[in-house]
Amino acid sequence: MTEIDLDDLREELLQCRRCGICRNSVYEAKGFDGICPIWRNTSGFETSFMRGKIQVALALLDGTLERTAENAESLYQCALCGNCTQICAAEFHPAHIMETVRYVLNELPNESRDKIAESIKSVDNPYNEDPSSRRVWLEELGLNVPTSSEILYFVGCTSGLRIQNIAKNTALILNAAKTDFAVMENEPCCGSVMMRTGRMEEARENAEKVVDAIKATGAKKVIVSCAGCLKTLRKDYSEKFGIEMPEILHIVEYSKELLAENKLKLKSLDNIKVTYHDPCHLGREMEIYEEPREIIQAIPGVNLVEVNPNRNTAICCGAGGGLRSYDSDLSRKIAADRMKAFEETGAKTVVSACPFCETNLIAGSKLLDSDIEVVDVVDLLRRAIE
């Protein structure tokens, strides 16, 4: 991580023009219906969304504001899911410039994200879970896959340890197209909540570790099934550390590349109405809306509906930047907002491409007491191959 010039970072916190429409448009020409999820979801104080966040962190760097846990609160109150960036007249990206922010103010407590930046440091994943259970799920699937390979499959820490279905189904799928992967015997976290968080420079020494342990599988291309891992290992390694990776593909980019090759075969599902949820860091991020789209469309029998508003302008789930470990009330309010979206939808069935956000959307399934069901798109497509 390059050294920040706090002059700099002023003078991007100023670019902001404190016109408002960070906190909530209704901008139909560009899809816009609501923006800010946090705003959305508590009283709506100025701090509740970004305009108030910046004018708060000028002032925590300034000194006109001490620099307090509860001060600096607000702005841990974000998903930094990027949704104002859409829509803001300023030419500057305020989660990113968040990130730095918090970067900066790193001195600050933060029992949750100091917890978790620990445990990644101490056992691999954020979990604080024993890792030698990394490899668990394959040996119930019964499949007998190498530690190294030109393929490698970076399984990621929620589908490793929480959301196992999601790395089996992923399996799977490698499986039926014969294709030849491999699975790290001790996988290390990518560090994706460790940028998100502040803990910059503990981020870098992960890194480092993260890509010996790739280097160690002699693998020239990486699948993972997790948004995060992607954004973190595709774009910021190479931006924030200038580090070069091999190949890095999300589980949608690979499968539709094995779908028009024909090395699946798809049979009809019994006529399954579904919507999908745009991951923030898949799709604002890193632009990826249309692959899960075409991947599930190739499905026999089943039927797409969108909900509003959707892709670029799609509404956080509230798992992302830190904010489910930080305040995890406030983000399952988030997901139960969007299942409440999904259900005008008439779909039974919600589809996203990220365990962390299927993890918070179930979440807010629960507490909305809806009946919709929430899967991944490997275990959509897992379901449909012969």
The other form holds:
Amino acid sequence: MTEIDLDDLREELLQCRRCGICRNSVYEAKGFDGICPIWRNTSGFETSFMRGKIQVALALLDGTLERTAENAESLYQCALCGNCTQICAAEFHPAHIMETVRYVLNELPNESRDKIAESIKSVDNPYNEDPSSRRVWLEELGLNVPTSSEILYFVGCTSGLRIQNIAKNTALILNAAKTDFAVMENEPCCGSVMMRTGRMEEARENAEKVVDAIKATGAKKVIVSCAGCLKTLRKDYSEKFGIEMPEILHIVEYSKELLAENKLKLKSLDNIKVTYHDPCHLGREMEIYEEPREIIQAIPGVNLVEVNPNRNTAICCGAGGGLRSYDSDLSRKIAADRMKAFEETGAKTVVSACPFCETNLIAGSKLLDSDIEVVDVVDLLRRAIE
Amino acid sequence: MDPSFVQALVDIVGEEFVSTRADVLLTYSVSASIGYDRVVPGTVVRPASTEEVSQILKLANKHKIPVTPRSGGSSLQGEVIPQEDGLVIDLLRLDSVQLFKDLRSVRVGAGVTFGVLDKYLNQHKLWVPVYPDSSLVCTVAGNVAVNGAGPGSGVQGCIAELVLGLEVVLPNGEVIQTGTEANPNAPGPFLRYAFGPDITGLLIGSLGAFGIITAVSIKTFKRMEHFYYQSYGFDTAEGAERFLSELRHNDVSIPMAAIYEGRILEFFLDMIGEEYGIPQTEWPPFTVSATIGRIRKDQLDSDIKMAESICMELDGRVVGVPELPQGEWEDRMWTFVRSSYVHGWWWMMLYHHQAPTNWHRSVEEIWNVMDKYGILGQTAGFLTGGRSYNFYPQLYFDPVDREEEEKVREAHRELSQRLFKTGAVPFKLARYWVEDVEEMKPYLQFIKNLKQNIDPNGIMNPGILGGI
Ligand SMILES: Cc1cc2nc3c(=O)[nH]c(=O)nc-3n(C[C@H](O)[C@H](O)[C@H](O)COP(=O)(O)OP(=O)(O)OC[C@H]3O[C@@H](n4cnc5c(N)ncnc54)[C@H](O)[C@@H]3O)c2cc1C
Ligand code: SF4
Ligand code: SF4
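Alt. form predicted in complex with the partner chain, vs. the form predicted on its own above:
Time for the whole complex; same chain goes first.
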């Protein structure tokens, strides 16, 4: 990451004209139905949405506000979901600039940020879990997957350690399509959450480690099943650190290719009605909206109904930007709010394409006592493979 | 702020909705108004009902704490900048909507934005056809408090023309209802001018100085579905001005119409032309960009013919670029946001109304001031009702250049005085319009008397309405 010029940063923050459109705009013709999930699910003071966050950032930078944990709260109480950016007419990217502010002000007290960074540094995952359990799911599957190949499945920490069904089903899809692929022995964390929370120097060191590890597998193509890993490996490494990467594909992109090449044979699933949650990192950040939908719709018997809003104006699940660790109650509350919207579609299943979203939506579902099932696209696709 | 006062607020709305935190107060020290100094309040409270607002005002009145009602915080002329150590009442939690389909009206809480209301009414093929360009953020109540206007106003006029009644919490905490709903037996809002003097009108444009509007009852209309977009060209300002007047005189239904002088049109097209797909065109010296809209196709066809014949009679020409008005109309909830924020300048705004036949006088003075101070700006506006043109000129400055900002503040003051002399009027009574203006003294004194009676402790938005 290049040195941040504070004057430039300030000038960029001053692109905000304080119009407030990033609070709760409803613009039916353009698909907006609310903007900031934090505003909606907290006390709703000005600090909760981007207009106020920018004012706080400017004041912390110029010393008008003292740099305390309380004064910094609004900077971290943000999922960096980018919906404010989507509606903002000014020539800057509010959500990205918030990430830069977090980096510049990274001496601000924030325990969860520091714990996560330490955990990634010491055990290669943000959950402080034993890294040796990373390939256990493969053993459970009974698949003989090598550690080097031209195609690498980069599993990611959440699929590898928490929701292993996603890892398993991704592997089974690849296997069904007769794709030879590798899984690393000691896969490092992509470092996404370090970047989001402002620990950029450590994120750079971590990125170098990841790149070396990927190189060692001989991979020419890397498949991921996590929206955060996708954005980090495909976009952030090159944009922030100037690192060249092999081709990085999300499994929804790769599966679409497999379907087009007729490498997967699908059977009908019994007339199920599903809806789709657009993960912010996959949608707004990488502009991947249609592939997951095309996969869902390719499965006979599956009826996809859209939740409102969706695609580029979708509301975040509340997990991103380090929010899930910084304020897990709020994060869950946002997820529950989102689950309510899914319930209104009449669907019995919510499909997503990010293990982090899935984890949070499940937590939200519990909070709401909802009986909607939350699954990943790979779970659904795997069920349909003959 | 006195801890017992803050505790009493907590008792009314709950701890979650009262804040005295430094970061929160800082964010309420500003609004969308640029070129105004920030003032940090002492407490912010977010009530959820009229009853809570009433209790809060009783309390503030007892303690003589200055109060700033705040809704969207989108006002541009410093109207919602609070008092130092004062109380800000954020009204966005009052979000009810009640439709009176048979009465062709709707009642909305103070927190309901135009965007939310439009989506709601669209289900019923209805609308409130005034769309401030801040529709996504500003509330109907906030717009009534400033008496705003927007695209759609070409037919209906400013928002005041649509209001049927208001629920208002007075500075002493008492709640009154104006219009037909003042009679609890009435089926709902159907007539504003009920029970004598127009108390509704007293509150419209009052900038919160006489009380807090907690609900607005407003007319709804069948949504227009037939539109025609056209740009008409004229060699003289007079031709364009007369065109607008004649259109309305002949009852041509134009929800949105604006006059652009050549250089301003060029600037506007630089900002937004590509997005709207506006082709390279030989633009005339003066262009009228017009949206004609009707409920029925036969009405529309007749209006199109009438507009064309008026244009010809005035030696104008049909430019044949529908993309300009179409973009303005279809993007009406944020056209202005997009064209005003895509460049890097900050700006101060000087909203005012001018007789359409006097359009050129405002434009002349805006240019005179820009030339005198060596600053940039623009002269945009739109037709409001048949008889007025709503200008929203902007004066630009570099956000990090304090000197230039000072210059613009001074130019802004001078412009208001110059515009006053051209016969222009503000729709909100900012201090700089009437300060030291001899001819306005009796009028201001009358307002002062009203204020003294309604708000003897002077707690409601002191200094905002005409400096009172
Ligand atoms: C991008 C942009 C475009 C704009 N375009 C237009 C436009 O086309 N037309 C237009 O008219 N305006 C426009 N404005 C200005 C602004 O949106 C209007 O003044 C708007 O009506 C303010 O509403 P608000 O809810 O944001 O009120 P606020 O800014 O919160 O308050 C405005 C004033 O009303 C008082 N007030 C607020 N709520 C109440 C209440 N419930 N009871 C009593 N007093 C109250 C406040 O104390 C303050 O004095 C624009 C602003 C922006 C940022
Ligand atoms: S971030 Fe953009 S949308 Fe939000 S207040 Fe600032 S300019 Fe407006
Ligand atoms: S990035 Fe998302 S959570 Fe953060 S302020 Fe913007 S809309 Fe709110």
